[in-house]
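Below, in structure tokens: the form predicted alone, a single chain.
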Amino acid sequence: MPEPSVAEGPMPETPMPGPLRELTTLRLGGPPRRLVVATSEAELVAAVTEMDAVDEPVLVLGGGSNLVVSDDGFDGTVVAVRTRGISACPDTDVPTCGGVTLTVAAGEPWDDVVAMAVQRTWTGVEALSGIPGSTGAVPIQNVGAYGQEVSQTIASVRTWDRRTATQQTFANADCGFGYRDSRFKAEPGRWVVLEVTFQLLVGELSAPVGYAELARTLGVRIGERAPLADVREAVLELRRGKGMVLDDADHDTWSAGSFFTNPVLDAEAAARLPGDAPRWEQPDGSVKTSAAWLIDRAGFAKGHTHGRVALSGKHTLALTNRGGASTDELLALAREIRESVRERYGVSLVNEPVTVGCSL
């Protein structure tokens, strides 16, 4: 793709920006000073470019999936990625080659990515079903689930760098994933990401289903595979199951997800959690656990209520809004769990959203 030039003229700007809780998940968050919307990839680099100029605070906003925004909202400007653009080599439905390099604009959700994946027969996204936001952010948090990760199909991830106001593309190798974590993350507001490049294979099963509940819910082993459309549905009920899967008329879904990371310990704390304790035990010697497990041991079932926020009816991960909530409360809440966890286990969660103009 060729380099962006830098658009001439004032960026598409909204007047009276409303507030952000209009552009999240959770529907929290008071107004920005000024919200620009980009619609191509010029846009956006000339709209960041030019705040940078100035020292203007901004932020880049996808989906709003992983946002807690401060109700005093954001004294700065909002640049709202809605880039479009998907393109792949070879673009046939039967390829040669038995795989596929499908490169995707920031601004595309990413559902519609793995929706059309599937139904193309590129496998290795299909357990990623049903994760709102865009695609420009899942490089961004490693974004995972039910087994698959994004970091085990991204081939590259192509950013402009604010720092240095040019573009440089990294390979996977150069990207720092880890668990919920890149080096796009371990720099944040240095990387705008403008599209990502994935290697996917081709053919009609999935990638080895390697997740325990999802491999009962298919009825397979773990190791075995499954048609796509089969782990893409099975994926999509789990998500509902749990709230996981957005929808306007339910509140127990006006949330960021999964509000806490599972920890990762290591040995020494791990065995100070109680025998019956979900353990997980890493390749480097550490020892993951559930995050749901300790809230709900802890006293916070689903359900929990806190005034106008609650743990999700449906799985105590996801703290959600269940209608005029402010953001104050939302955190309220996530601190009440966080210090009874860290009382009664000697565990320290971890929020995994990222928090503007307020914090835990």
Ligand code: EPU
Second form
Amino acid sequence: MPEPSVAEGPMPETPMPGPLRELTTLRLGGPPRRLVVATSEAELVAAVTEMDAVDEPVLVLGGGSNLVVSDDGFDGTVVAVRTRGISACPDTDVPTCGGVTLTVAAGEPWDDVVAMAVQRTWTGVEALSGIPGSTGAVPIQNVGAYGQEVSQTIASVRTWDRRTATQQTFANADCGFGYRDSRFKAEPGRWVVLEVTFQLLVGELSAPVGYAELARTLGVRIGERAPLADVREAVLELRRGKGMVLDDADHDTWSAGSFFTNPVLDAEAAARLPGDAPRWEQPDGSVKTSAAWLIDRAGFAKGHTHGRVALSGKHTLALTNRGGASTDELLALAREIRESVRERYGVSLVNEPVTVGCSL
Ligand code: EPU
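For comparison with the form predicted alone, provide the form predicted in complex with the named molecule.
Below is the entire complex, every chain and molecule, led by the chain shown above.
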């Protein structure tokens, strides 16, 4: 058999990239033109710089858990971030007072970082257990769940700025963090996250539990602490119950997590919601409501099926691929949901995953 031809370049590259559905948790998306797998930071920066120099479109791919890729694939080069490395300072198993600084390469799977933190009694990320994807992705949309957000523990984010072709490090206060938002999301594609540094406290107990459902599961009150490992287990159990822990054998988990963000409404718009709609008052006077609830009430129950796509049987906010679906089918269902919620409640749902080569 002849050797497959590989385009010139220093990076490991697959000769004939397979479809992106093999690299996304929704298992959707056609092929890219080229695929480069970067296992070191030097390779990652070189790959992106090389493509930018010739104006080749680049898609930087982490865990593929927050992407909706067109059936036509990506007409450019996908750079898969597979960098590794975690360092802790001080690096000791002896409990120290104060905290620990944890520096993590972008390609490290996020849940491995959480598992390690819990095992070594570092607190601050335990409620973010079971979230798919890579560590480099977590600052982009300020990943959050069960009362914690990564913005509460991120000290700094080191990036490659594609616009100026230089490295830039941002302290937490300069990251522009908001609900599922950051300066990195605000300028899509400009920043390639290379490394994230976390500041964690040391102790056997979790950070104060800030989410009612989690507090109930743990048998504590809001604001109380619980053993770190118990919090991780409780979060994993809750997430499994909502189909939010990846499982190859379970179609309910073939999703990109929440498909829509929870709408944040001004007081006037919030007043127009039905009386029994969930409401979470925000410090600035706005009101966050539940996208899952609006979807449910607009006539799309758990398990609502349309051909080969369906709402998860466990949570109305996750759109799932039941096997062999297309991106077009998924987007058609998402549009139908968005239109129905808009008609009934005057609220425009915004998609949370990033769309590539397509839009809602
Ligand atoms: N609800 C329904 N129907 C459902 C599910 C939920 O009506 O099928 C209503 C209930 O009233 C419930 C409320 O929605 O009380 C909130 O549900 P849940 O606690 O599951 O949280 P969520 O707002 O739907 C958010 C995040 C999740 C995160 C959970 C837990 C967003 C867009 N989603 O979901 O994050 O795991 O809280 O903290 O903020 C993700 O971003 O991909 C993600 C999974």
